[in-house]
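Coming up is one lone chain in structure tokens, specifically the form predicted on its own.
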Amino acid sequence: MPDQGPAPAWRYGSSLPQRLSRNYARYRERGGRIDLYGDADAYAENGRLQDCERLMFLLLAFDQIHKEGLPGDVAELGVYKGQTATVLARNARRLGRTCWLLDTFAGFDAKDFTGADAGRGTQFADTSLAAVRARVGEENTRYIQGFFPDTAAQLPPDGRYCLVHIDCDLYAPILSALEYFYPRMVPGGFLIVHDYGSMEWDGAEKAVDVFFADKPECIVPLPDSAGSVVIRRWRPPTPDGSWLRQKQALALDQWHTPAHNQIAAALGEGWSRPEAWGIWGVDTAHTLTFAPADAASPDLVLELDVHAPLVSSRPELRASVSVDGAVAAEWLFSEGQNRGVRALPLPRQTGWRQPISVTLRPETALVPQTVNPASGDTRPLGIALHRLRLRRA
């Protein structure tokens, strides 16, 4: 097949991820973190934006992060004008970790110019470690200049690391950073190798399938203009359980909303989309699953503000409720008796380890578009829950 050469420009369209773009004012709703535009100007420093893709993936990295809870610092080899540092250090700061800036803020040390880097020159000079601070900021980061792996002594002897940015081209010092940092990723941390699909730095690539042969992760290929690949480390089951199972710890005697992700996952299946005052069941089968976040707590009471959709054909609402599977109790819902908080006392268990799961079984769903056919709902409406509260029995 011959060489056609690079496609024209107008075959390409591209769009930002809908998170960050027609849901963002959801996404910030519900406890988002990324603050799109800042970190955009920021990694553009007042230019045009390029290699969009770069920036939306870390983005959505740390997102995944905070998501996740993962622990750890985040860390960048190879930092040079500071481009991605600013999107680094900014994040950093909203996650509370420190942000670890490695380069020699005076471009390639001709000591790694061997092997398939054999010839390379100096580049990457034009730059300084003050001009770098004055992009990046100080607050939350912490810069370390001079020759890799020599620096590494000035990292935390016990640091440990959800995300960790190497895009210093060459392989000597992609091997000595995978080599330094690999051990030291959080489970789940994020490892992002910069130009391993570029085809402009054979000892990117090199060093990646190198050091990764005998891993039990894989590489991901990222669409960014040169080829970076990302690996997330291996996460072993963990007595505390998974990180859902985490995030499903619900904190004692306060209340919680839909509304704003604060149950976003105890929500099982049959819920709508969050509103503004809560979230619709839908169907006839409503389910939570949560655990305390204080194991050690006696016996518990769940305060659930619930009400059920009335009409005059259909005054009055049955529904029964199931702890684990068991029935608990049975709920009336009638013109006057509908909205209010309904407490359901949940049976005692050791330690509360294991999560609690609660269904809510109204007899039957309402479809608004049949009282109304205007209405154009034609979601099966069920038990709507406005808050959530464990308390102390």
Ligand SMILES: C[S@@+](CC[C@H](N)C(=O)[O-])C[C@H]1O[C@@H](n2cnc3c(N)ncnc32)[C@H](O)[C@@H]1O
Given for the second form:
Amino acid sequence: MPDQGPAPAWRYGSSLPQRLSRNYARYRERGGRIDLYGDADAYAENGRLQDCERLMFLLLAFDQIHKEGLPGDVAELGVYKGQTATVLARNARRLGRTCWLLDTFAGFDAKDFTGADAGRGTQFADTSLAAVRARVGEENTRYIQGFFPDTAAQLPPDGRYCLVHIDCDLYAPILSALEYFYPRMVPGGFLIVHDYGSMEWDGAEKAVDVFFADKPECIVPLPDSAGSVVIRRWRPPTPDGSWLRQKQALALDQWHTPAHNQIAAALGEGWSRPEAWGIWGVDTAHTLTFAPADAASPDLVLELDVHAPLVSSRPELRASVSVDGAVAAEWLFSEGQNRGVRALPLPRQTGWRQPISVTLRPETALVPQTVNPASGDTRPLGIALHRLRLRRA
Ligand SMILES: C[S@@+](CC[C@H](N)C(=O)[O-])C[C@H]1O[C@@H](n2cnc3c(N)ncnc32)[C@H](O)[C@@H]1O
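Next, give the form predicted together with the ligand, keeping in mind that what was shown is the form predicted on its own.
Zooming out: every chain and molecule, the one shown earlier first.
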């Protein structure tokens, strides 16, 4: 494409992440915690939502922090009037964390006008700590006013962070912030630096390149207007298993439903999408992988509330059930014995640390459209799961 000067402001169209737009209602139904409208209103300036990509990225990062169960606080260096800080603080509150907000609240400090930033002048002085407090609020929020890195001493010495947003434009404070926060990020934590790719602040790009040149993590450029970058802190293997393994832990003696996402992590291969009533197994093998939340549990029984689609051409369905690969039960679904709770004793284990794998294997799957051509459902349906419970034998 020939160089035609500055690109038109909006030539290629835009779309929001589907999770937060067309599927937002589904996302919320399944327990998603992002408050899209509240956060967007808080982020908007004079009623306008500029740099929507920036907001969307922050929200998706918080969503992932919640999903993976990352511990740690939230921090921002470079608050100015609090536009991004308000989003960080709102999400820190929702996660039950503290949001640490650091700035001079009086603009750049001339001590930072060195190297690539030599000759720059005062900017961002038209703010105040009081004004930011009024906008962002006090709950779960701590303000640290002054020149960074001098103010780092006011942060908790044992502080750990799941998300840090560095937005202070200049080489020296960005490098200082990377040196301070990087070792304090929790494994998997999000370290975000604004202005890297904008070509407005050469010091930002330089500080990030210098700092990450010898780190195991690589930067990922983001498509917000100022070219933020993100790294996720390296995560070593953990003795307690991955976050996904931990999510596969089922609390004993209570019913769990697919519809409310309670067993999303336990649903392995061979399941369709959760629906309001439960979930369809598809094809002829549906696997559940889970472990009891209490590893010291005694003998356990898995109860599955299930049914099979029966039609006149297939009035019965046989299914085998295997536990960790060995057949443990044979089930018959028939007109008189279809929907109901079926119990599966689990082989005794000395401890329940390892996940257990249970696979339902219906002999055949049924495509609704082949029985009723008016049905648009072309999925090969196996066994429907309404809810499950893991109980003491
Ligand atoms: C671009 S503004 C931050 C924008 C803000 N994140 C927002 O959402 O609008 C940069 C901020 O970094 C702060 N800053 C720059 N160098 C600093 C330093 N060494 N110590 C503390 N704050 C600094 C400035 O005071 C300024 O408020």
